[in-house]
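Next up is one chain by itself, shown in structure tokens, the form predicted on its own.
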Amino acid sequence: MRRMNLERQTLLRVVVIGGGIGGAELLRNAATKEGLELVLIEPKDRIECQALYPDYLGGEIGIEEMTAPLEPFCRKMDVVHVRDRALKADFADKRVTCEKNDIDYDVLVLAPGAVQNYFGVEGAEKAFAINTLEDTVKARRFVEKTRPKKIAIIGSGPTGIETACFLADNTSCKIFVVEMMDRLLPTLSRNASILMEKILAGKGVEVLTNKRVESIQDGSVTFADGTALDCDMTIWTAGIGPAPLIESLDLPKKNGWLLADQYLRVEGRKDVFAIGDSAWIEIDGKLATKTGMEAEIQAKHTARNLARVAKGDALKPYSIRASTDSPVALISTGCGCAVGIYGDLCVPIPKRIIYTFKSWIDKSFVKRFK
């Protein structure tokens, strides 16, 4: 292990673990203030757009068009990047140690994201997963290969909706989306679920709800109450949990994840910042939901207020945009078309402009990093 050789400067050093889309538009965003020295902590060597995972597996666009490359943005915004794996942080002497550096910081970032939740089903870990690049790539080369009869889809949240989707649109698969709750889109309106409900069936995908699944094997997926689906593959979209770096740092947490004050830093720590995935954002009665829009928003407005910290300045309190109450989605349904979503309003405009909105935003996130 060794101490990362970065000259110290005065400025104050901002070092933010996690490269997505949390911590990747903080630091852009934060590179237009005075007084910040920005480190980014991150191993891979692209900024990924989740949100285009599902295009990607169903065939529609390319790695090029959801990834940007990191370096050139790095250089562009001056920030160090250490490709590298953060492993814990030690708060009293403010160091995170990693897999080959040791990096002090004046205030620190955590934006690692979250990973998928298989919630001790067993052999869920063996299906494939669109949480990931690297995941989703896979799924899509097996589609490709294989070319299965017969998939499932374990979760029906925007992720497994949108994955449906696109597979039953270009490919000649039997699509199954199973569901444990009594609807699709459970944390969303019932207005939604009826919809969705709709618009599946009318690609000839079959819902299963109130399906808890006990174990996935190769070729079949058995449910609780005894009963089994056959299928040649399984895609596991059922949830998230907190990244292995946050299970492991001893700061205040709620159901895992990490317990953020109305300021956006995590409760009882003035120099330790949590946005995205990774936090538990709860302010006035609202508790944030983890999506791409939202980490966006945290990361702006935590740039203003490290800039804030650099002049000494009061941080300003952050207002949740998506609330769980009030939740606000854009989720794709295939041949051009989208579903837009805020509380229990499905917006009434043609499908085919959701789309191109919903297209435009997680396209443009992408280009404003290359």
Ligand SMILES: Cc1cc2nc3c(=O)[nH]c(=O)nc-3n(C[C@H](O)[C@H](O)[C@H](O)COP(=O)(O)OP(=O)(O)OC[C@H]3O[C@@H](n4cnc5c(N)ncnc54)[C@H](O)[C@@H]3O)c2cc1C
Contents of the next structure:
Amino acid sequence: MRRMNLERQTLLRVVVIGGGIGGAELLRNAATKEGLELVLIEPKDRIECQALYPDYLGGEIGIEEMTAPLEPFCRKMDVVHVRDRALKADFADKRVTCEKNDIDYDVLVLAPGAVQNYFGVEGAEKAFAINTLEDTVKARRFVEKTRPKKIAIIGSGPTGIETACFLADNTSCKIFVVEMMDRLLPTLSRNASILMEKILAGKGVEVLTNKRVESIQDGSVTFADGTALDCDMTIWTAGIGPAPLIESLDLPKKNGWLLADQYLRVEGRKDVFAIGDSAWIEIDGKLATKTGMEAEIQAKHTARNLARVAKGDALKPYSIRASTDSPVALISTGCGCAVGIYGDLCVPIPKRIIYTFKSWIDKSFVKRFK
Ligand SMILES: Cc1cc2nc3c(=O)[nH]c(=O)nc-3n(C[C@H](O)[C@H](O)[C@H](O)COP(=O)(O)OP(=O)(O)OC[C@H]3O[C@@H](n4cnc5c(N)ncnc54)[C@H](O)[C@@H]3O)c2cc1C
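Could you output the structure for the form predicted together with the ligand, given that the previous block was the form predicted on its own?
Below, the chain from earlier opens the complete complex, with every other chain and molecule after it.
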């Protein structure tokens, strides 16, 4: 293990774990503030926009459009990029232990995101996933090489729906969407479910609701009711869980996620912040959604609060924008269209303008790091 020889400056050293949407956006904003020395711990060499993975899987965009290289971005922002994976942290000594380095901090920001959750379903880990760039590239290669005839998509959240739409439009496969609840998009309004069912039916996608997956084998999916579905490819999109690093940290958690206070600091710790998917953020009775949109706003807010810490000023509390009680979603439905959902409201037909807006948001996120 090497002690990273970063020359100590008289600045507040902020170490950020995770250079995804939250971490990268925080660094971009913090770089314009005075009094901060910024260090990023991130094993990957690219910032990725996961929202564009379904578009990539459907063959509509390339890797360059949904990722940005980290090195030039960090150089431009005067951020030290430690290409390493954080394993644990010592909060008394204020030190992060990585696979190859130990790094000291004054303030730590935890933004390691989430990982796919397989809920202990037998064989699920062998299914394809689109939670990381690597997984998504693997899935696209499989579609292009083997041209599967039947694809089962497990989970009917926005990711499952977008994946079904892009694959239905760009391949000749028969697509099945499998959902254990009694309707599609169970975390969004009933109106959204009805609309999406119509859109999928129009594309020939078959929806199987009330189907709890019991196990996944090569060539089939078995359900808890004893029935099975034959398929040549299974894509698992059903749910996320905390990143392994979070499990190893001795910090307050809720349902496995880092418990944040109203300033987005980990409960009870003045020098550790948690943002993005890894955090459980519940303020004034509202629970923050685990979305890129929320991660970005939390990142901007935290960058401003870090500048306040450097100056010795009081922190400002955070106000949740996208909460689980009135979620905002823009869901691509293929063919250059998307639907917009806000709480109980949803645009009744997919519109090009909504897709153009969603695509502009996602692509401009990537462009701002180039
Ligand atoms: C397929 C898909 C589609 C999506 N579509 C949308 C959408 O349309 N709109 C929307 O708002 N949201 C969408 N989301 C959700 C959105 O991508 C996430 O909410 C967002 O990326 C969370 O940001 P984050 O910074 O918390 O985590 P991430 O962006 O996942 O970044 C986490 C980073 O931490 C790094 N990391 C993990 N562990 C360690 C460690 N131990 N040491 C160092 N680094 C580590 C990872 O390598 C990664 O780079 C989608 C997600 C997926 C998977």
